[in-house]
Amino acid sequence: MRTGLWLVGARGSVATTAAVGLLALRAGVAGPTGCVSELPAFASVPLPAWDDIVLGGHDIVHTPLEKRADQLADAGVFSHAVLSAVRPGLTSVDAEIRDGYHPATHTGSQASAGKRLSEDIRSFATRHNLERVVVVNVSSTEAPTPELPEHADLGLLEAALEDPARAVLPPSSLMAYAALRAGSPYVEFTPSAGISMSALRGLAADLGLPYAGSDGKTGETLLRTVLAPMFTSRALRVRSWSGTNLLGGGDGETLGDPTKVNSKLESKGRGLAALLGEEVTAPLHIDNVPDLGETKTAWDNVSFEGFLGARMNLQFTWTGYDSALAAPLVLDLARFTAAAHAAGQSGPLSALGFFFKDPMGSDEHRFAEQTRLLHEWAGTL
């Protein structure tokens, strides 16, 4: 099952780590630690083999992939020995990265940009004789998008896209549109708008294409989806749940923008309220600390009430490399989404909510239940 994995933001930390990881798995210099799709429970699922996945993508920056990988190795995300073993492969991947869409530099209509992005994906599929290409957005988080009438109606949307004086779609949604028009399933790994607009979801349904998202669940929220059900199952009342995220690197710089950070805060907040079954005081801060580099630290303080009103407290700290946690999930999502497409599935892949903070097609946030749903669904492929 020759499958393309087209990464939007292909020279970013997550995409670069995914590329190094895929090449390392092929070369046998790294094991599949962190790759859910490699668990024994999925051994009989018809997933693309590592050797059958071909990488390409879009990006608006031109830093060579090797240079970005050098920076990540220096930061400790993976070893220089692993990087040395896969360096020739990175050069080949870099050759398959095309210029992305940048609203500040694009001239002409968004329709023309969308056609170019779609053609990049189609050409990639033809060049490598691929059965399908799964597009995964791992680019920088966007600010929340104001809702427009065109977002709910495909006819109005496509008419607006032809107007060179308008930018009716944010970059993530234009990329989702381009992916669908190229016949590709789409995965939104960020909290950006992406394929969330009803016009785009309707287009996916019309074209028989599956999609999944949104906002990959890698650290603090992963723990929340495990711990919050513990409180509700034991009839303990959570009074407040405060969180602080400290991070550097490109993600820290992006989320240091108060307009862009709101997308992340909203996706995290929705999940916690759903887990606890009620709104609770849940202040959350995300701070850019450049000195931390690629490291991300999350600290949470949970105040809860027990029998006879006894007040108690739980605190936890999670420190890790976010790109190393996210990259194997990107590879997993490409494999599962490709298998779903091969099986003729379309629309939101709700079982893949296991991987996301704000799952499309599902309001289930409890990690144990998400795990069960993923295993049951995979058994049908």
Second form
Number of protein chains: 4
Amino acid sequence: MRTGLWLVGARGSVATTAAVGLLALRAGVAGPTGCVSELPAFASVPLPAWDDIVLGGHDIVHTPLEKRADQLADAGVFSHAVLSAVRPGLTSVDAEIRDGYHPATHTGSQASAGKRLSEDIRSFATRHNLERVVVVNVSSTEAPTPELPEHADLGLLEAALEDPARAVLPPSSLMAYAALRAGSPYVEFTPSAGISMSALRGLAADLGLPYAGSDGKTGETLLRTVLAPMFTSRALRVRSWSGTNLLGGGDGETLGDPTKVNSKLESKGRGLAALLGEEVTAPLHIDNVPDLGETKTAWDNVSFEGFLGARMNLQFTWTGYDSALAAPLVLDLARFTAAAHAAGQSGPLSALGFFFKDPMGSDEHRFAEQTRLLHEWAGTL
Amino acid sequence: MRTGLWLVGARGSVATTAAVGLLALRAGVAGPTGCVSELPAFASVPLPAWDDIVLGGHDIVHTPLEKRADQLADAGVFSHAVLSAVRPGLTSVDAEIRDGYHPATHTGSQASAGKRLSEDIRSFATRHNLERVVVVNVSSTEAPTPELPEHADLGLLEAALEDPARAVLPPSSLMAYAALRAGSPYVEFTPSAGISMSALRGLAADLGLPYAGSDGKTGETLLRTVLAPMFTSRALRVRSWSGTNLLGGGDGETLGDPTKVNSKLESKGRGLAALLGEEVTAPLHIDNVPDLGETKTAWDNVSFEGFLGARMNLQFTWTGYDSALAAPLVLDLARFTAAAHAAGQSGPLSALGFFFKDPMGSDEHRFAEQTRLLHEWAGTL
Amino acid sequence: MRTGLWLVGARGSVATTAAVGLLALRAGVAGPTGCVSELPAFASVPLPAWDDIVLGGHDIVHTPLEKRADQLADAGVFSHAVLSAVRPGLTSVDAEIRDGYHPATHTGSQASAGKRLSEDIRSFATRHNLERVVVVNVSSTEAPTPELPEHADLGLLEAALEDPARAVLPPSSLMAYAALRAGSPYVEFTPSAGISMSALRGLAADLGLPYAGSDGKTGETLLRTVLAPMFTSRALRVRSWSGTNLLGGGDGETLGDPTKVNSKLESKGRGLAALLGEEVTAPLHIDNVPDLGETKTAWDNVSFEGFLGARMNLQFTWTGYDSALAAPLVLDLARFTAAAHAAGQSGPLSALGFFFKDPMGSDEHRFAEQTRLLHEWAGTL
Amino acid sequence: MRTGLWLVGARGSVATTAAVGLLALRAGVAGPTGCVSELPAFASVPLPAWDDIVLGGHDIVHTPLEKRADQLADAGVFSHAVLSAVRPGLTSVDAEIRDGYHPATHTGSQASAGKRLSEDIRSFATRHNLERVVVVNVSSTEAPTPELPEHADLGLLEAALEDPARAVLPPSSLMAYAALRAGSPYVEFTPSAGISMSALRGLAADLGLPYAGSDGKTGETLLRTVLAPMFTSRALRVRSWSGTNLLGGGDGETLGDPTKVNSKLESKGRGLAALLGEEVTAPLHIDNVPDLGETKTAWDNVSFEGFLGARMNLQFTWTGYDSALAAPLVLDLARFTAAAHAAGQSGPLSALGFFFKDPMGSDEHRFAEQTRLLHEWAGTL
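Now that the form predicted alone has been shown, please provide the structure of the form predicted together with another copy of the chain.
Once more the chain from above appears, this time first in line as the rest of the complex follows.
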């Protein structure tokens, strides 16, 4: 089952780590720690093998993949020894990265841009004799997008895309459109709009294509979806849940931009009330702290009430390498989505909510229940 | 369904808080926060109502319940306002507390002591016209008990009990024996031996009595059974899980005794390897810090490995009132165990593993799965 | 040395706790924990005795002091037993609280308001036969004040004060003006403008009055001024110092207002660069979390660099009762300031920088050095 | 001022990091972060320059220094780039390391061993034309030593040393003896006995040699000596101070040995009561957690009482590379001790208490005061 994994933002930290990781797994210089799809429970699911996955992608920057990988090794995300072992493979991946779409530099209509993006994916599939290509967006988070009538009606949307004077879709959504038009399933790993617009979701359904998203769950939110059900199962009442996230790296810089951080804060906040069954005071901050480099630290303070009004407290700090947390999930998502496509599934893959802060096609945020649903679903593939 | 709840250690912090709480719930001066059995999901389970539960118990100390309750209110476990509202009720509970068994002061055989303890329970049932009495041990943790052949053979055991020169059972197990002989289900809320001996478990089966235990899960271990499955579900490898517990109050004092703390440490440690699927470095301390009063603080440091060997970290601190965490679970256990007895169940109630660090009749330590099992089982009652 | 302590915001949490505390010290039902001026090292400084201090003040609300004290006792700031012992005294203090100045309700010129405020202080002094009255502002934090030319020139200022159409001074500064005109030293315990304007500082100098401020140092900033010198003394380079403050109570509400929180954030931020000798990334948040009640929690994450570029980390959490931390300092400040006035000192009391986040008359933020300076100065009184 | 720095335990983590660091400073590939002696305030103190310091030492293991350095670079203590730049220098240092003394492998009297150790130091001095050699012990912590009459009387001691059937001194103290007999100042950087015995201290005085120690203050204790004075200066009463230390690396292994950890726990505990002015509950643990590698994490929980009995809390976690924290202090100590020797000082260098958990010749544990004393003393050199 030869499968393409097309990464939007292919030269970023997450994509580079995914590439290094896939090559390292294939070369046997790293084990599958962090790869959910390699757990024994999924052994009989017909997933593409590591050897069957070919990488390519789009990006708007031109930093060579090797250089990005050197920086990540210096920052401790993986060792220089692992990097040395996969250098030749990285060069091959680099050769499969095409220019991404950027509204500031593109001339002509979004339709023409979309056609070119689609063609990049199709020719990648042909060149490598791939049965399917899964497109995963791991590019920088965009600012929230104002809703337009075109987002809800494919006919209006496609007409507007032809107009060179308009840019009716944010880059992530144009990319989702291009993916669908190339016959590819689409996975939104960021909080950007991507495939969330109803016109695009309808198109996916019409074309019989599956999709999944959004916003990979790798740290603070993962813990919240693990811990909140403990309180509700024990009838303890959470009174406030305060959080601070410190991020270095490119992600910190992007989210240091107040317009862009809102996409993330909304995505992070949505689940908590659902998990707790009521709104609670929940101040949440994301701070750009460049010196932290590739690491991120989250601190949460949970104030809760127990029997007879007793006031009690839980605090946690989570410190990790963002890319090391995200990259294996990207590989997992490519495999599960490819298998779903092979099995003829289309529309939102709600069972993949396990991977996301803001799961599409599901209101289930409880991590243990998401785990159960993933395993159950995978058994049907 | 008039039900007795017989508390061993009836003048301790947990029992006193349970008594104040039950009376407060009944008087409508407190809500059921922390009471699992009051969750909407259990609304149709035939549990005894708060009004149907009558309290009594054994203790080896004679501090009036009101005095203990005053101390707990001063320490912030509940408000003086709540206490004022339930004072008369406490006096009635006080009148139902009988002298407990203490090997140092008892003269005569353990059989005679057991007979007297049984009789206390039976006459309580008669006096209050109770359909059944659930016995719950919330007394101080005992030192681990050396195994004896008598513990595995009821005939040998009962012969040994008759010998005034021997004390073949620790107090908790003599109490379990007395409970069974009084026709009562038994719940072990501490890490003491209690009903764990095979001779006693066999007796419960013979008599058609259910039992449950052991060691109520209220803090650090609760969190571990919630968090560990996150790591395994995400294929992250925990490398070490270090913990420190600071306890004030009587519990701190008891567990400051190196022989007694071992019962607790063993009980706490057993689950972690089961949860993680392998042994990990897991230093664990319980310190007696008297100035903390009724609160306890746990600090855990989890070092784990992710994709490509990335080393990451989770730390948490949990600060709570031990009695406020434990007391509602004692009430829940009394209700669920009474309902199980009414439904004709006997032997270990494995579905109550949800409440325990070291669940009897079950190897399942994952909290979310325990929650599911509890709900499923309750639906069958 | 009969001394008045006139509290602006006399019905607030800090003032009420100061009043309860002073009365409790006098009645011998509480010890002087938290009172710096009671340390043995200050035994020979001619400070007013607890028995010599009379309380009064201004406030714009009318909640009886006893009611406020009941709320604080319920919230755990002090015990109901202590409160019972001082109730009669609180009634006497209540009788000495006068209406504060509020621009929204005042009609007429600020000069007339100032005259009335001054008169309140003078008559208090006369009524109680006081040698001096120290005025301490513990009212709610104001939004930052735009600078005006009048703030730098007493002549211009007093002319503007006469104009009923203008409100040239924020309430704290009008209060400082009134204090000075009543012959009273002034202490600014909040980050509000108070006496900071050069026209008012000049007036204090002209009148031979001492003053001190600003913004009492009771938590996160106290720790920062203790910890930062450790890094510099050890030649360790702090790379970022991130902080989050969670506050309940009225202070949380006031500081939840984005315009008012800026006064506080500025006051907190100023010292860090001075302490570290360079600007570092230092995101800082103050969140209003009402359910925390009278407690506040600060979390700081310090990322620092050591030998050969090694990256290391310090985190702390500080949880305390804001009023219990601040109130004894208010009493200390009253005593030290009274002694300074008695000794004929005027202008900024830089040695009192020990008590403040943003010390007037001093650039010294290092806590240990501030301690040394305070002791040295007190020795000269 | 050509100066030798003779490291006992010269192939350990601290010594290797000190060697790499000294060479890196000399080569200009690293800055002096973490080196106290390079602070501007010490610019005019006549300290040996980095270029004037020659390294040598004793060790009982034979792992090449380069190999140890490779391991430390892999563990993240310093970068591979820094290591590459200093590799040739390391080879030269390696050539100056001689076999250390180990009681299990030594045959003959301790006197003969001592003579050989002394001779190693003397010939190092001659070979490199050194004005003096400072000996610093950074070898593994020893178990506490039982006191013997010989430890208090030089005559008895030297007689006993001649007896091949006895081993009257632990290795660290034999090394201190050898250093003194070679005319070298001695610095005890570990909690081992070293020069603490009165016979050896007397010998140093007789020979006009300075010494310093003991037990480098690099983490939890550093913070305690910074934070404790904050509580006392503010009249806040610490009620308990609980600590847990998690250590990987060789230090973790050594201190995982219950007999050896006692030296460290005693050294760490001594200061707290002195700092707080009273004994407080202070449980303290050191756990061996191998997967932490070269890092160590300390968690402290401080429970304190404020005004009117309010109970409050401070917690901190400190995570660092043990060797990166210790190594620059070793270089600092060599420089300051050399300068003191050059200035004719002898006996305990109490001003160097700044560097130690258990300062010799001083009862001052407050870090800020130690800082002041160090600066004052350095000004006299």
